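Presented as C-alpha coordinates, the chain that follows is alone, the form predicted alone.
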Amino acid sequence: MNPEIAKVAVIGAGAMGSGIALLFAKSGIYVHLVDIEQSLLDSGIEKINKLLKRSVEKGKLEVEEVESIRSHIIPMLDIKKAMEGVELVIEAIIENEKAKKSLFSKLDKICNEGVIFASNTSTISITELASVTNRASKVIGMHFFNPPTVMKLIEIVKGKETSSTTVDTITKLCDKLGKISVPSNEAPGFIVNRVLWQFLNEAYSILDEGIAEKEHIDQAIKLGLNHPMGPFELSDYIGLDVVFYMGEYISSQLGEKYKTHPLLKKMVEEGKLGRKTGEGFYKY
(Lines of atoms letter the chains of each structure in order from A and count residues from 1; the text may use other names and numbers.)
(Lines give C-alpha, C1' and ligand atoms only; values in the text may rest on other atoms or scores of the structure.)
Protein backbone atom coordinates (compact mmCIF):
# COMPACT_ATOMS: atom_id res chain seq x y z
CA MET A 1 0.00 0.00 0.00
CA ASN A 2 1.32 3.43 -0.94
CA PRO A 3 1.93 5.89 1.92
CA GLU A 4 0.29 9.29 1.97
CA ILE A 5 2.03 11.54 -0.55
CA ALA A 6 4.29 14.04 1.23
CA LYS A 7 6.78 14.95 -1.50
CA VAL A 8 6.34 15.09 -5.27
CA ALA A 9 8.37 16.03 -8.31
CA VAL A 10 6.75 18.02 -11.12
CA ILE A 11 8.62 17.83 -14.43
CA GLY A 12 8.07 20.93 -16.56
CA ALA A 13 7.89 24.47 -15.17
CA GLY A 14 5.55 25.92 -17.78
CA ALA A 15 2.06 27.27 -17.13
CA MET A 16 0.66 23.88 -16.13
CA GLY A 17 3.71 22.58 -14.26
CA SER A 18 4.20 25.73 -12.21
CA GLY A 19 0.47 25.83 -11.43
CA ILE A 20 0.48 22.19 -10.32
CA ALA A 21 3.53 22.83 -8.12
CA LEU A 22 1.79 25.79 -6.49
CA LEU A 23 -1.34 23.72 -5.87
CA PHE A 24 0.66 21.04 -4.04
CA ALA A 25 2.64 23.60 -2.03
CA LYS A 26 -0.59 25.25 -0.89
CA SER A 27 -1.66 21.86 0.48
CA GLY A 28 1.54 21.52 2.50
CA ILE A 29 3.19 19.03 0.15
CA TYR A 30 6.85 19.56 -0.78
CA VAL A 31 7.50 19.91 -4.51
CA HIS A 32 10.65 19.53 -6.57
CA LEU A 33 9.90 21.64 -9.66
CA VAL A 34 12.16 20.39 -12.45
CA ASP A 35 13.09 21.71 -15.89
CA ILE A 36 16.01 21.45 -18.30
CA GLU A 37 17.07 25.12 -18.32
CA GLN A 38 17.51 27.71 -15.57
CA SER A 39 15.58 30.30 -17.60
CA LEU A 40 12.55 27.97 -17.74
CA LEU A 41 12.71 27.36 -14.00
CA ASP A 42 13.04 31.10 -13.35
CA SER A 43 10.02 31.77 -15.54
CA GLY A 44 7.99 29.13 -13.66
CA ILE A 45 8.92 30.56 -10.26
CA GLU A 46 8.07 34.04 -11.51
CA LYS A 47 4.59 32.82 -12.50
CA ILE A 48 4.15 31.31 -9.03
CA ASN A 49 5.28 34.53 -7.31
CA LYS A 50 2.86 36.61 -9.37
CA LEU A 51 -0.03 34.33 -8.41
CA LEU A 52 0.94 34.48 -4.74
CA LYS A 53 1.27 38.28 -4.85
CA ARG A 54 -2.18 38.54 -6.40
CA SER A 55 -3.62 36.30 -3.68
CA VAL A 56 -2.16 38.57 -0.98
CA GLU A 57 -3.52 41.68 -2.71
CA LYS A 58 -6.98 40.09 -2.85
CA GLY A 59 -6.78 39.14 0.85
CA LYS A 60 -6.89 35.41 0.12
CA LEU A 61 -3.47 34.76 1.70
CA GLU A 62 -1.41 36.31 4.47
CA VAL A 63 2.25 37.19 3.90
CA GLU A 64 3.30 34.49 6.38
CA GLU A 65 1.33 31.88 4.43
CA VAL A 66 3.06 32.94 1.22
CA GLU A 67 6.49 32.39 2.75
CA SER A 68 5.47 28.91 3.89
CA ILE A 69 4.13 28.04 0.44
CA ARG A 70 7.30 29.29 -1.25
CA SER A 71 9.41 27.17 1.11
CA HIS A 72 7.58 24.06 -0.11
CA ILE A 73 8.70 24.58 -3.76
CA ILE A 74 12.29 23.68 -4.62
CA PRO A 75 13.33 24.45 -8.23
CA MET A 76 15.85 21.91 -9.57
CA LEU A 77 17.79 21.22 -12.76
CA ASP A 78 19.31 17.91 -11.70
CA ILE A 79 16.58 15.37 -12.47
CA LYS A 80 18.33 12.53 -10.66
CA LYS A 81 18.67 14.54 -7.45
CA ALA A 82 15.08 15.76 -7.82
CA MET A 83 13.80 12.18 -7.60
CA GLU A 84 15.28 11.61 -4.15
CA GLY A 85 12.61 11.03 -1.51
CA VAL A 86 9.58 11.61 -3.74
CA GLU A 87 6.54 9.31 -3.77
CA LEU A 88 5.00 10.72 -6.93
CA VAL A 89 6.30 12.20 -10.19
CA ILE A 90 3.98 14.25 -12.39
CA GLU A 91 5.10 15.02 -15.92
CA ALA A 92 3.76 18.26 -17.36
CA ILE A 93 5.89 18.58 -20.47
CA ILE A 94 4.98 19.08 -24.13
CA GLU A 95 1.95 17.12 -25.37
CA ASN A 96 4.02 14.74 -27.46
CA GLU A 97 3.94 10.97 -27.02
CA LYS A 98 7.58 10.41 -27.99
CA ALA A 99 8.83 13.07 -25.56
CA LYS A 100 6.71 11.73 -22.70
CA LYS A 101 7.82 8.15 -23.32
CA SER A 102 11.46 9.22 -23.37
CA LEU A 103 11.01 10.98 -20.03
CA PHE A 104 9.20 8.05 -18.38
CA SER A 105 11.83 5.61 -19.62
CA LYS A 106 14.56 7.78 -18.10
CA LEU A 107 12.67 8.25 -14.83
CA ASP A 108 12.01 4.50 -14.53
CA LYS A 109 15.75 3.90 -14.29
CA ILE A 110 16.25 6.65 -11.69
CA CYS A 111 13.27 6.28 -9.35
CA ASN A 112 12.65 3.77 -6.60
CA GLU A 113 10.20 1.04 -7.62
CA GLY A 114 7.49 2.38 -5.30
CA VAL A 115 7.28 5.81 -6.97
CA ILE A 116 4.05 6.51 -8.87
CA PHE A 117 4.31 8.09 -12.32
CA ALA A 118 1.46 10.42 -13.28
CA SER A 119 1.00 12.15 -16.61
CA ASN A 120 -0.81 15.43 -17.08
CA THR A 121 -1.50 14.45 -20.69
CA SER A 122 -4.83 15.63 -22.03
CA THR A 123 -5.13 13.00 -24.76
CA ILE A 124 -2.35 10.37 -24.91
CA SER A 125 -2.74 6.70 -23.96
CA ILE A 126 -1.60 5.94 -20.41
CA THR A 127 -0.98 2.33 -21.42
CA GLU A 128 1.40 3.52 -24.13
CA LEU A 129 3.27 5.75 -21.70
CA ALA A 130 3.47 2.91 -19.17
CA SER A 131 4.83 0.51 -21.79
CA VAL A 132 8.34 2.03 -21.58
CA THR A 133 8.51 1.44 -17.80
CA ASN A 134 8.76 -1.55 -15.49
CA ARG A 135 5.99 -0.17 -13.26
CA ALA A 136 2.84 -0.22 -15.41
CA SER A 137 0.69 -0.78 -12.30
CA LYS A 138 1.97 2.53 -10.93
CA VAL A 139 1.42 4.69 -14.04
CA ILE A 140 -1.72 6.82 -14.15
CA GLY A 141 -3.22 9.85 -15.84
CA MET A 142 -3.69 12.86 -13.60
CA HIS A 143 -5.13 15.47 -15.96
CA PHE A 144 -5.29 18.93 -14.40
CA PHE A 145 -7.07 21.87 -16.01
CA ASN A 146 -5.73 25.38 -16.52
CA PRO A 147 -5.24 27.16 -14.16
CA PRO A 148 -4.67 24.19 -11.80
CA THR A 149 -5.06 26.27 -8.63
CA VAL A 150 -8.55 27.41 -9.71
CA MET A 151 -10.13 24.64 -11.78
CA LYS A 152 -11.82 22.06 -9.56
CA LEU A 153 -11.56 19.01 -11.83
CA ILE A 154 -8.83 16.40 -12.14
CA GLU A 155 -9.46 13.53 -14.55
CA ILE A 156 -7.96 10.28 -13.23
CA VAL A 157 -7.19 7.96 -16.13
CA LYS A 158 -6.33 4.27 -15.74
CA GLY A 159 -4.06 2.42 -18.11
CA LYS A 160 -4.70 -1.27 -18.75
CA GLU A 161 -2.40 -2.28 -15.90
CA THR A 162 -2.90 0.60 -13.46
CA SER A 163 -3.62 -0.95 -10.06
CA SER A 164 -6.59 -0.13 -7.85
CA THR A 165 -4.10 0.81 -5.12
CA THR A 166 -2.57 3.46 -7.39
CA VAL A 167 -6.03 4.79 -8.27
CA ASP A 168 -7.00 4.94 -4.58
CA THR A 169 -3.79 6.78 -3.67
CA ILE A 170 -4.27 9.41 -6.37
CA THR A 171 -7.98 9.79 -5.58
CA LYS A 172 -7.16 10.48 -1.91
CA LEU A 173 -4.47 12.91 -3.00
CA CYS A 174 -6.99 14.83 -5.13
CA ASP A 175 -9.21 15.09 -2.05
CA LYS A 176 -6.29 16.53 -0.07
CA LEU A 177 -5.69 19.07 -2.84
CA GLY A 178 -9.32 20.16 -2.56
CA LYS A 179 -10.15 18.92 -6.05
CA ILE A 180 -12.96 16.82 -7.47
CA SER A 181 -11.59 13.76 -9.22
CA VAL A 182 -13.49 12.04 -12.00
CA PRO A 183 -12.35 8.57 -13.13
CA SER A 184 -12.10 7.83 -16.83
CA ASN A 185 -11.29 4.71 -18.75
CA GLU A 186 -8.62 5.10 -21.37
CA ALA A 187 -9.67 6.67 -24.67
CA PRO A 188 -8.23 9.43 -26.89
CA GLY A 189 -9.03 12.76 -25.20
CA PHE A 190 -10.57 10.99 -22.18
CA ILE A 191 -13.82 12.78 -21.22
CA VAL A 192 -13.39 16.54 -21.40
CA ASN A 193 -11.07 16.91 -24.38
CA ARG A 194 -12.95 14.32 -26.43
CA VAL A 195 -16.02 16.57 -26.16
CA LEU A 196 -14.03 19.83 -26.28
CA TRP A 197 -12.28 18.93 -29.53
CA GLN A 198 -15.55 18.41 -31.40
CA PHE A 199 -16.96 21.58 -29.86
CA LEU A 200 -13.99 23.74 -30.91
CA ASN A 201 -13.63 22.13 -34.33
CA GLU A 202 -17.30 22.77 -35.08
CA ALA A 203 -16.88 26.43 -34.08
CA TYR A 204 -14.01 26.74 -36.58
CA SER A 205 -16.32 25.31 -39.26
CA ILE A 206 -19.09 27.79 -38.43
CA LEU A 207 -16.63 30.67 -38.75
CA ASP A 208 -15.04 29.35 -41.96
CA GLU A 209 -18.45 28.81 -43.57
CA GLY A 210 -19.37 32.45 -42.91
CA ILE A 211 -22.37 31.57 -40.74
CA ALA A 212 -21.31 34.12 -38.09
CA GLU A 213 -18.35 36.24 -36.97
CA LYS A 214 -16.11 34.91 -34.22
CA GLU A 215 -17.23 37.59 -31.75
CA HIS A 216 -20.87 36.66 -32.31
CA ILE A 217 -20.17 32.92 -32.01
CA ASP A 218 -18.36 33.52 -28.72
CA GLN A 219 -21.18 35.70 -27.43
CA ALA A 220 -23.85 33.17 -28.45
CA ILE A 221 -22.05 30.29 -26.73
CA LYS A 222 -21.46 32.29 -23.54
CA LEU A 223 -25.04 33.45 -23.28
CA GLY A 224 -26.74 30.38 -24.77
CA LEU A 225 -24.73 27.67 -23.02
CA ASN A 226 -23.58 29.67 -19.99
CA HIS A 227 -19.90 29.06 -20.78
CA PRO A 228 -17.40 31.48 -19.21
CA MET A 229 -15.53 31.77 -22.53
CA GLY A 230 -16.56 31.29 -26.13
CA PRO A 231 -14.72 28.77 -28.34
CA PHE A 232 -12.37 31.32 -29.92
CA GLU A 233 -11.52 32.99 -26.60
CA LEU A 234 -10.90 29.56 -25.12
CA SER A 235 -8.73 28.46 -28.05
CA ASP A 236 -6.55 31.56 -27.67
CA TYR A 237 -6.32 30.98 -23.92
CA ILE A 238 -5.27 27.33 -24.28
CA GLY A 239 -2.91 28.04 -27.19
CA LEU A 240 -3.79 27.13 -30.78
CA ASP A 241 -0.73 24.87 -31.04
CA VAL A 242 -1.90 22.91 -27.98
CA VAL A 243 -5.41 22.62 -29.43
CA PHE A 244 -3.94 21.55 -32.79
CA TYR A 245 -1.79 18.78 -31.29
CA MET A 246 -4.74 17.60 -29.21
CA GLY A 247 -6.93 17.42 -32.31
CA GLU A 248 -4.30 15.73 -34.43
CA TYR A 249 -3.84 12.99 -31.84
CA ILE A 250 -7.57 12.41 -31.37
CA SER A 251 -8.22 12.32 -35.12
CA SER A 252 -5.27 9.96 -35.69
CA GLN A 253 -6.85 7.54 -33.20
CA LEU A 254 -10.54 7.98 -34.02
CA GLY A 255 -10.63 8.79 -37.72
CA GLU A 256 -12.16 11.18 -40.23
CA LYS A 257 -15.04 12.32 -38.02
CA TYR A 258 -12.49 14.10 -35.79
CA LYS A 259 -10.30 15.54 -38.56
CA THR A 260 -8.70 18.90 -37.75
CA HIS A 261 -10.28 21.87 -39.51
CA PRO A 262 -7.84 23.47 -42.00
CA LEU A 263 -8.39 26.92 -40.47
CA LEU A 264 -6.72 25.87 -37.22
CA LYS A 265 -3.77 24.31 -39.05
CA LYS A 266 -3.30 27.50 -41.10
CA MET A 267 -3.21 29.71 -38.02
CA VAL A 268 -0.68 27.47 -36.28
CA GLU A 269 1.53 27.49 -39.38
CA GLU A 270 1.37 31.31 -39.35
CA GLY A 271 2.50 31.37 -35.72
CA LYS A 272 -0.78 32.83 -34.48
CA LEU A 273 -1.02 30.74 -31.34
CA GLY A 274 -3.22 32.91 -29.14
CA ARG A 275 -2.46 34.92 -26.03
CA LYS A 276 1.12 33.64 -25.71
CA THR A 277 2.12 35.10 -29.09
CA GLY A 278 -0.06 38.20 -28.92
CA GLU A 279 -2.37 37.05 -31.69
CA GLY A 280 -4.66 34.13 -32.37
CA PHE A 281 -8.29 34.49 -33.32
CA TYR A 282 -8.03 37.81 -31.47
CA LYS A 283 -5.16 40.26 -30.95
CA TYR A 284 -3.74 40.88 -27.47
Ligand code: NAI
Contents of the next structure:
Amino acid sequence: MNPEIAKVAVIGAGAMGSGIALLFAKSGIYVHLVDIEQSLLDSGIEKINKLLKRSVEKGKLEVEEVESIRSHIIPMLDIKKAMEGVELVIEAIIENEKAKKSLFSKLDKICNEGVIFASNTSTISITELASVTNRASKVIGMHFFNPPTVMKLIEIVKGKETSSTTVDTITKLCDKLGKISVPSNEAPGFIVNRVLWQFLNEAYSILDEGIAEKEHIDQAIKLGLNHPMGPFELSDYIGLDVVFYMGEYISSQLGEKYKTHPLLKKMVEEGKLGRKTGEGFYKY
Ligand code: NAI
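Return the structure block for the form predicted together with the named molecule; the form predicted alone was the one displayed.
Every chain and every other molecule in the complex is listed next, the one we just looked at coming first.
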Protein backbone atom coordinates (compact mmCIF):
# COMPACT_ATOMS: atom_id res chain seq x y z
CA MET A 1 0.00 0.00 0.00
CA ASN A 2 0.89 3.64 -0.16
CA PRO A 3 3.34 3.76 2.78
CA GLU A 4 2.02 7.17 3.72
CA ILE A 5 -1.43 5.95 4.80
CA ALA A 6 -0.79 5.54 8.49
CA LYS A 7 -3.52 7.80 9.79
CA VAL A 8 -7.09 8.31 8.59
CA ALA A 9 -10.15 10.25 9.70
CA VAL A 10 -13.56 8.61 9.81
CA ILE A 11 -16.47 11.06 9.90
CA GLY A 12 -19.63 9.73 11.52
CA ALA A 13 -19.42 7.36 14.48
CA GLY A 14 -22.66 5.51 13.74
CA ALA A 15 -23.19 1.89 12.78
CA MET A 16 -20.75 2.03 9.87
CA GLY A 17 -18.26 4.67 11.04
CA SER A 18 -17.54 2.89 14.33
CA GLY A 19 -17.05 -0.45 12.54
CA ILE A 20 -14.81 1.11 9.89
CA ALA A 21 -12.70 2.77 12.61
CA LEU A 22 -12.26 -0.59 14.35
CA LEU A 23 -11.30 -2.29 11.09
CA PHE A 24 -8.53 0.26 10.45
CA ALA A 25 -7.29 0.14 14.04
CA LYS A 26 -7.02 -3.65 13.82
CA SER A 27 -4.66 -3.16 10.86
CA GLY A 28 -2.47 -0.80 12.89
CA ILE A 29 -3.73 2.39 11.21
CA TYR A 30 -4.50 5.37 13.46
CA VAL A 31 -8.06 6.72 13.23
CA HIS A 32 -9.49 10.09 14.20
CA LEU A 33 -13.18 9.27 14.73
CA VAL A 34 -15.44 12.31 14.39
CA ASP A 35 -19.11 13.01 15.11
CA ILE A 36 -21.21 16.07 15.89
CA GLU A 37 -21.95 15.40 19.57
CA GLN A 38 -20.02 13.86 22.45
CA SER A 39 -22.89 11.45 23.21
CA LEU A 40 -22.71 10.10 19.63
CA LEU A 41 -18.95 9.66 19.87
CA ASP A 42 -19.43 7.91 23.20
CA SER A 43 -21.96 5.51 21.76
CA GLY A 44 -19.64 4.79 18.79
CA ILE A 45 -16.80 3.96 21.20
CA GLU A 46 -19.17 1.83 23.27
CA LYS A 47 -20.03 -0.19 20.13
CA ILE A 48 -16.31 -0.66 19.44
CA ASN A 49 -15.65 -1.76 23.03
CA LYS A 50 -18.48 -4.29 22.85
CA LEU A 51 -17.12 -5.76 19.62
CA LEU A 52 -13.63 -6.01 21.10
CA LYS A 53 -14.99 -7.66 24.27
CA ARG A 54 -16.87 -10.21 22.18
CA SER A 55 -13.72 -10.98 20.17
CA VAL A 56 -11.81 -11.67 23.39
CA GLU A 57 -14.60 -13.89 24.71
CA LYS A 58 -14.57 -15.85 21.47
CA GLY A 59 -10.79 -16.24 21.72
CA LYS A 60 -10.20 -14.25 18.51
CA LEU A 61 -8.18 -11.53 20.27
CA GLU A 62 -5.81 -11.44 23.25
CA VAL A 63 -6.54 -8.92 26.04
CA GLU A 64 -3.15 -7.24 25.35
CA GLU A 65 -4.13 -6.68 21.71
CA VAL A 66 -7.33 -4.89 22.73
CA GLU A 67 -5.41 -2.11 24.47
CA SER A 68 -3.26 -1.52 21.40
CA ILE A 69 -6.26 -1.49 19.04
CA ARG A 70 -8.17 0.93 21.27
CA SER A 71 -5.16 3.26 21.43
CA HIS A 72 -5.33 3.58 17.62
CA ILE A 73 -8.83 5.13 17.76
CA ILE A 74 -8.96 8.76 18.88
CA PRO A 75 -12.49 10.19 19.23
CA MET A 76 -12.70 13.87 18.26
CA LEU A 77 -15.35 16.58 18.00
CA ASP A 78 -13.13 19.27 16.45
CA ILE A 79 -13.14 18.48 12.73
CA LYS A 80 -10.26 20.83 11.97
CA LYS A 81 -8.00 19.15 14.49
CA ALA A 82 -9.14 15.75 13.27
CA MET A 83 -7.73 16.48 9.81
CA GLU A 84 -4.21 17.05 11.12
CA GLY A 85 -1.78 14.49 9.77
CA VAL A 86 -4.33 12.28 7.99
CA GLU A 87 -3.83 11.01 4.44
CA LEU A 88 -7.35 9.70 3.92
CA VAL A 89 -10.81 10.80 5.08
CA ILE A 90 -13.72 8.36 4.99
CA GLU A 91 -17.13 9.88 5.39
CA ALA A 92 -19.86 7.72 6.88
CA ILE A 93 -22.51 10.31 7.73
CA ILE A 94 -26.22 10.26 6.89
CA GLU A 95 -27.14 9.14 3.34
CA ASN A 96 -28.10 12.59 2.11
CA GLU A 97 -26.43 14.25 -0.87
CA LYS A 98 -26.72 17.79 0.50
CA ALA A 99 -25.20 16.82 3.86
CA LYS A 100 -22.33 14.90 2.24
CA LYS A 101 -21.59 17.75 -0.20
CA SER A 102 -21.59 20.29 2.59
CA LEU A 103 -19.12 18.12 4.54
CA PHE A 104 -16.80 17.57 1.54
CA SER A 105 -16.82 21.27 0.71
CA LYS A 106 -15.82 22.10 4.28
CA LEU A 107 -13.15 19.39 4.40
CA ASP A 108 -11.70 20.52 1.07
CA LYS A 109 -10.85 23.87 2.62
CA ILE A 110 -9.27 22.29 5.70
CA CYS A 111 -7.26 19.39 4.23
CA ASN A 112 -3.94 19.40 2.38
CA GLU A 113 -4.33 18.86 -1.35
CA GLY A 114 -2.87 15.34 -1.17
CA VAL A 115 -5.57 13.97 1.14
CA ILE A 116 -7.91 11.41 -0.46
CA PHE A 117 -11.65 11.74 0.24
CA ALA A 118 -13.55 8.45 0.30
CA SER A 119 -17.30 8.18 0.73
CA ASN A 120 -19.05 5.16 2.19
CA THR A 121 -22.24 6.23 0.42
CA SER A 122 -24.61 3.40 -0.47
CA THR A 123 -25.80 5.03 -3.68
CA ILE A 124 -24.85 8.66 -4.26
CA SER A 125 -22.76 9.77 -7.27
CA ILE A 126 -19.07 10.16 -6.45
CA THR A 127 -18.75 12.68 -9.29
CA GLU A 128 -21.45 14.82 -7.66
CA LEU A 129 -19.71 14.66 -4.27
CA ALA A 130 -16.38 15.47 -5.92
CA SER A 131 -17.88 18.48 -7.72
CA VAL A 132 -17.84 20.60 -4.55
CA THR A 133 -14.10 20.01 -4.05
CA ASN A 134 -10.93 21.03 -5.86
CA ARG A 135 -9.59 17.47 -5.73
CA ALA A 136 -11.94 15.45 -7.96
CA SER A 137 -9.10 13.07 -8.93
CA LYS A 138 -8.75 12.16 -5.24
CA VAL A 139 -12.42 11.51 -4.49
CA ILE A 140 -13.55 7.87 -4.52
CA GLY A 141 -16.26 5.56 -3.23
CA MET A 142 -15.18 3.06 -0.61
CA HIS A 143 -18.37 1.15 0.06
CA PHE A 144 -18.10 -1.08 3.11
CA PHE A 145 -20.75 -3.59 4.15
CA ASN A 146 -22.36 -4.05 7.54
CA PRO A 147 -20.65 -5.00 9.86
CA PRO A 148 -17.41 -3.70 8.32
CA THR A 149 -15.15 -5.87 10.46
CA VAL A 150 -16.90 -9.04 9.31
CA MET A 151 -18.08 -8.49 5.74
CA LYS A 152 -15.37 -9.34 3.22
CA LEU A 153 -16.41 -7.01 0.40
CA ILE A 154 -15.55 -3.39 -0.30
CA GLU A 155 -16.92 -1.89 -3.53
CA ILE A 156 -14.48 0.64 -4.95
CA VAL A 157 -16.43 3.22 -6.91
CA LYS A 158 -14.79 5.46 -9.48
CA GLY A 159 -16.16 8.90 -10.16
CA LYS A 160 -15.69 10.42 -13.63
CA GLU A 161 -12.50 12.16 -12.55
CA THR A 162 -11.10 9.70 -10.00
CA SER A 163 -7.49 9.02 -10.98
CA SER A 164 -6.01 5.55 -11.46
CA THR A 165 -3.44 6.43 -8.77
CA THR A 166 -6.24 6.99 -6.26
CA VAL A 167 -7.89 3.70 -7.29
CA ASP A 168 -4.55 1.86 -6.88
CA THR A 169 -3.92 3.37 -3.45
CA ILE A 170 -7.39 2.41 -2.20
CA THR A 171 -7.21 -1.07 -3.74
CA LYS A 172 -3.94 -1.73 -1.90
CA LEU A 173 -5.41 -0.34 1.29
CA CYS A 174 -8.36 -2.76 0.99
CA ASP A 175 -5.84 -5.62 0.66
CA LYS A 176 -4.06 -4.42 3.78
CA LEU A 177 -7.39 -4.38 5.63
CA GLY A 178 -7.85 -8.03 4.64
CA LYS A 179 -10.81 -7.28 2.37
CA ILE A 180 -11.73 -8.23 -1.16
CA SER A 181 -12.37 -5.17 -3.29
CA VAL A 182 -14.50 -5.10 -6.40
CA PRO A 183 -14.28 -2.11 -8.73
CA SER A 184 -17.44 -0.54 -10.11
CA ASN A 185 -18.12 2.36 -12.37
CA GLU A 186 -20.43 4.95 -11.01
CA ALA A 187 -24.16 4.18 -11.18
CA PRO A 188 -26.94 4.58 -8.59
CA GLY A 189 -26.53 1.82 -6.01
CA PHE A 190 -23.36 0.55 -7.73
CA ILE A 191 -23.55 -3.27 -7.93
CA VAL A 192 -24.84 -4.68 -4.66
CA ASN A 193 -27.35 -2.05 -3.59
CA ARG A 194 -29.00 -1.81 -6.98
CA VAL A 195 -29.81 -5.51 -6.73
CA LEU A 196 -30.56 -5.29 -2.99
CA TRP A 197 -33.04 -2.44 -3.45
CA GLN A 198 -35.17 -4.38 -5.97
CA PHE A 199 -34.96 -7.47 -3.76
CA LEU A 200 -36.14 -5.64 -0.60
CA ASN A 201 -38.83 -3.66 -2.41
CA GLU A 202 -40.20 -6.90 -3.85
CA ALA A 203 -40.33 -8.45 -0.38
CA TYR A 204 -42.26 -5.40 0.93
CA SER A 205 -44.78 -5.91 -1.92
CA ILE A 206 -45.21 -9.59 -1.10
CA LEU A 207 -45.96 -8.68 2.53
CA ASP A 208 -48.25 -5.77 1.62
CA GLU A 209 -50.23 -7.84 -0.88
CA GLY A 210 -50.91 -10.37 1.89
CA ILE A 211 -49.17 -13.20 0.03
CA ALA A 212 -47.21 -14.33 3.10
CA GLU A 213 -46.27 -13.24 6.65
CA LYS A 214 -42.90 -11.54 7.14
CA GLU A 215 -41.57 -14.47 9.19
CA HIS A 216 -42.46 -16.86 6.38
CA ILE A 217 -40.94 -14.64 3.68
CA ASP A 218 -37.73 -14.42 5.72
CA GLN A 219 -37.69 -18.17 6.26
CA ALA A 220 -38.35 -18.90 2.58
CA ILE A 221 -35.58 -16.60 1.38
CA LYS A 222 -33.07 -17.96 3.91
CA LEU A 223 -33.75 -21.57 2.99
CA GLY A 224 -34.58 -21.12 -0.68
CA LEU A 225 -31.78 -18.77 -1.64
CA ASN A 226 -29.29 -19.69 1.06
CA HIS A 227 -29.20 -16.14 2.44
CA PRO A 228 -28.06 -15.72 6.07
CA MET A 229 -30.87 -13.21 6.76
CA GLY A 230 -34.31 -12.73 5.26
CA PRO A 231 -35.29 -9.37 3.70
CA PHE A 232 -37.11 -8.09 6.82
CA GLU A 233 -34.34 -9.14 9.21
CA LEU A 234 -31.83 -7.51 6.88
CA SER A 235 -33.85 -4.28 6.57
CA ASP A 236 -34.02 -4.00 10.37
CA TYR A 237 -30.31 -4.71 10.61
CA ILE A 238 -29.30 -2.10 8.02
CA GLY A 239 -31.73 0.51 9.39
CA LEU A 240 -34.99 1.35 7.60
CA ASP A 241 -33.98 5.00 7.20
CA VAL A 242 -30.76 3.95 5.48
CA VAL A 243 -32.73 1.62 3.17
CA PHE A 244 -35.25 4.39 2.51
CA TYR A 245 -32.64 7.01 1.56
CA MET A 246 -30.92 4.45 -0.66
CA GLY A 247 -34.19 3.65 -2.44
CA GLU A 248 -35.24 7.27 -2.84
CA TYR A 249 -31.92 8.06 -4.48
CA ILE A 250 -31.95 5.05 -6.80
CA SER A 251 -35.56 5.70 -7.88
CA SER A 252 -34.89 9.42 -8.40
CA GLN A 253 -32.07 8.48 -10.78
CA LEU A 254 -33.39 5.33 -12.46
CA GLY A 255 -37.15 5.89 -12.59
CA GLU A 256 -40.52 4.30 -11.84
CA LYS A 257 -39.36 0.67 -11.83
CA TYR A 258 -37.33 1.42 -8.68
CA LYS A 259 -40.04 3.40 -6.82
CA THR A 260 -39.97 3.11 -3.00
CA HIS A 261 -42.72 0.89 -1.60
CA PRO A 262 -45.13 3.02 0.52
CA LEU A 263 -44.88 0.54 3.41
CA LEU A 264 -41.21 1.44 3.93
CA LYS A 265 -41.98 5.18 3.83
CA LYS A 266 -44.77 4.75 6.40
CA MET A 267 -42.50 2.85 8.81
CA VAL A 268 -39.73 5.46 8.54
CA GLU A 269 -42.27 8.25 9.21
CA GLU A 270 -43.41 6.34 12.32
CA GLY A 271 -39.79 6.20 13.54
CA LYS A 272 -39.65 2.41 13.25
CA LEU A 273 -36.10 2.24 11.95
CA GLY A 274 -35.17 -1.34 12.92
CA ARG A 275 -32.76 -2.61 15.54
CA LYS A 276 -31.38 0.83 16.34
CA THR A 277 -34.77 2.14 17.54
CA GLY A 278 -35.94 -1.14 19.09
CA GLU A 279 -38.61 -1.70 16.46
CA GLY A 280 -38.75 -2.13 12.69
CA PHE A 281 -40.46 -5.03 10.98
CA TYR A 282 -39.68 -6.91 14.22
CA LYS A 283 -39.46 -5.79 17.88
CA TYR A 284 -36.07 -5.95 19.69
P1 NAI B 1 -25.88 6.10 11.28
O2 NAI B 1 -27.11 6.94 11.33
O3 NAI B 1 -25.76 4.93 12.18
O4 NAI B 1 -24.58 7.04 11.57
C5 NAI B 1 -24.36 8.28 10.97
C6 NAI B 1 -23.55 9.12 11.96
O7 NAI B 1 -23.06 10.28 11.26
C8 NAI B 1 -24.38 9.63 13.14
O9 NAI B 1 -23.73 9.31 14.35
C10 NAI B 1 -24.45 11.14 12.91
O11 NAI B 1 -24.49 11.90 14.09
C12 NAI B 1 -23.15 11.38 12.15
N13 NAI B 1 -23.14 12.62 11.37
C14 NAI B 1 -24.13 13.13 10.61
N15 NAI B 1 -23.72 14.29 10.04
C16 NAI B 1 -22.43 14.49 10.45
C17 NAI B 1 -21.46 15.50 10.19
N18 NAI B 1 -21.72 16.52 9.39
N19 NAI B 1 -20.25 15.37 10.78
C20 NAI B 1 -19.97 14.33 11.59
N21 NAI B 1 -20.86 13.35 11.86
C22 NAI B 1 -22.07 13.43 11.29
O23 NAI B 1 -25.70 5.70 9.75
P24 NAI B 1 -24.89 4.44 9.13
O25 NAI B 1 -25.80 3.29 9.02
O26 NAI B 1 -23.60 4.31 9.85
O27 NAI B 1 -24.65 4.96 7.63
C28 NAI B 1 -23.66 5.92 7.34
C29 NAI B 1 -23.36 5.90 5.85
O30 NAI B 1 -22.92 4.58 5.49
C31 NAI B 1 -24.54 6.23 4.94
O32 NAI B 1 -24.08 6.92 3.82
C33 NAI B 1 -25.05 4.85 4.56
O34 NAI B 1 -25.76 4.87 3.34
C35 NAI B 1 -23.74 4.09 4.43
N36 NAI B 1 -23.82 2.65 4.57
C37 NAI B 1 -24.65 2.09 5.52
C38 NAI B 1 -24.72 0.70 5.65
C39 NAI B 1 -25.60 0.07 6.68
O40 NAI B 1 -25.83 -1.15 6.60
N41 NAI B 1 -26.13 0.81 7.67
C42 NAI B 1 -23.93 -0.18 4.78
C43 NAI B 1 -23.02 0.52 3.88
C44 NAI B 1 -23.03 1.87 3.77
